[in-house]
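The form predicted alone is given below as one chain in structure tokens.
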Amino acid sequence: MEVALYHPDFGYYAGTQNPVGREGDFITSPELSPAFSFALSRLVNDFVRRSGDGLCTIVDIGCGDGSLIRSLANASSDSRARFVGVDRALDRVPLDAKRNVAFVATIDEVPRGGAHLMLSNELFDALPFARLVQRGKHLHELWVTDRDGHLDWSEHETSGELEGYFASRGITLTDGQFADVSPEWGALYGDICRLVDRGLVVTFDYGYPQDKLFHSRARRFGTAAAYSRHRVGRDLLANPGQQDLTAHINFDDLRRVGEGRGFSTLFFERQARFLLGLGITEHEFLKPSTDLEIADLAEGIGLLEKRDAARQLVLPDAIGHDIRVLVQGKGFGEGRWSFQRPLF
């Protein structure tokens, strides 16, 4: 997975063309819509008021062509906050971009100082994982072998890092079942927490608590996919370095590296009833339809498609409801932030 996606002149990650969109393989919540960035605009606008009178940091990291990070810093006009965006690929990062957001290719290259509001979106979905499966006491790992000039799967007895990983968590899998698991969830997790002395750790992800990933029913097979032009296949070997490969994440190694470095969880819950705490109800797209005002029929069916875009932000059955928030800070006393007030 790592070559496929991450490889310098073939994998996935690594062209100028941006696979995320529309046009692309699959679309993400600020893709979706313009109405998720005015909703973290209102957390960033927050969390600098409260900050006090020191710098603030406003980070994207696995930011993509930057268009978040860049829209966030255009709704900004405090002279505390600073916005910096973090990928591998910065070379579709378009250059009116980098006015007012520095772009670096390592978290370590983050400035240090002040407070930090660390924002992700589908960053720990996107780590290379081990694929595993069950046969009878044994744990076995898949490997992916050159077969007749194809690649393919072979099972190997999987070494004592992953056992370790199911043991020390008291996981116990049946027989036959998968499971798609990144040692790295963690640890990457521990590399953004180390460069919070003060702030939030925000992740917006596909996953689930650990007892919900690895339900012996509800996941038997794993959550392993691929994606090209919008549609989903379970063939992950297929066309490699054409298709992006996923995997869902185990919110629980996040929350318990995160709290084990300090921090306190604040929330964790659907993207859907995250965006509604910070008022995304607010945007023009979300208004009630008798507040509008429509000058003709086309610019009355592109509102409606840009309406239907943004209801899939806070819906049920789309990714507002797919996606979950985990959001630790520290530092920050105990004041209730808008993410956490009852919507009722």
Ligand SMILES: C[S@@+](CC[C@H](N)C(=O)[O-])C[C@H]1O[C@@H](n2cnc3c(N)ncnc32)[C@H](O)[C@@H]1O
Contents of the next structure:
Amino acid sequence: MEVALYHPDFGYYAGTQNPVGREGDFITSPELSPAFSFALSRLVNDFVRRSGDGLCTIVDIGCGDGSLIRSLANASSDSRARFVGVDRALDRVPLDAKRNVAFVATIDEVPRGGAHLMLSNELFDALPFARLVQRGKHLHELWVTDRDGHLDWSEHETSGELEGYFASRGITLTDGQFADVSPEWGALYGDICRLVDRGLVVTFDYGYPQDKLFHSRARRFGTAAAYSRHRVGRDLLANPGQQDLTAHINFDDLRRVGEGRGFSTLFFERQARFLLGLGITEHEFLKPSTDLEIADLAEGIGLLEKRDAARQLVLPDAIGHDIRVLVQGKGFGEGRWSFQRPLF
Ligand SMILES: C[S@@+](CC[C@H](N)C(=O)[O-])C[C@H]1O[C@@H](n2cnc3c(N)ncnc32)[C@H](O)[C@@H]1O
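For the form predicted in complex with the ligand instead of the form predicted alone, what are the coordinates?
Once more the chain from above appears, this time first in line as the rest of the complex follows.
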């Protein structure tokens, strides 16, 4: 899976082609509508204001082509804030993006000191994962093998880290149940937290708490999926390096690691709730339609499409419902943040 996703020549994320967007294979919130970065720039402003006189570093980890962190940098006029994009595959970042944002390939290169706002959107669900299945008393890992020139699965009893993953969390899978797991979820989150003396870690991703993620009926076949041209497929071995491979994450892994490093959990709910708390409805694409002035039909249709895209960020049957947001913080006292305010 590591090779299929990240091999420098053949990996899905290697090269200059951006897989995210309408022309790509799947769409993410920042690509869907500028209303997303509008809402996040409010969080950035609030963060910088609360940080006092010191320097603030705003970081997007797994930034892809860097469009979100660029929008946040462009929307900020505060000299106390510096903006950094991190991605292990940086070839998709256009040259002109590097004017007011620094781009680096690893978290270790993010400048230290001051307060950090560490953002990520669909980073953890893009990490290579192991595919497991319970057979009687034994947990098996699915390996990939070559059968007459075709990739195929083969099952092997697991031991060590992956078996320990379930045992240490008190999770038992039922006979025949599949599960998709990455020990990297917690490890990478730990690396992010380690960098922050004072700040927030804000994680947007597809995932559940562990009792839902490993539910014996609802998730009997795990969550692994392949994406190509906006279609979801279950054949993970088809077209290696040409389709995205992803699995839902265990948010409890992240939460526990953060709490173990002295962070408090400030928010864990659906994306819609988070963005509404930040005031996303004040974006022009979400204003009541009675306030709109439309010159002609073409403009009207274009605007309808933009409004429809923005609504998907917050409506109950779209991305705003499926993605969850975990916010953990350290060193900012007890004062409530706008995303924590009750909506009704
Ligand atoms: C699904 S894409 C999301 C891109 C972007 N955040 C968005 O929302 O459109 C996941 C990104 O995470 C990057 N990535 C994966 N593992 C990483 C790591 N350990 N450190 C930094 N970036 C990573 C990938 O190269 C890819 O660009």
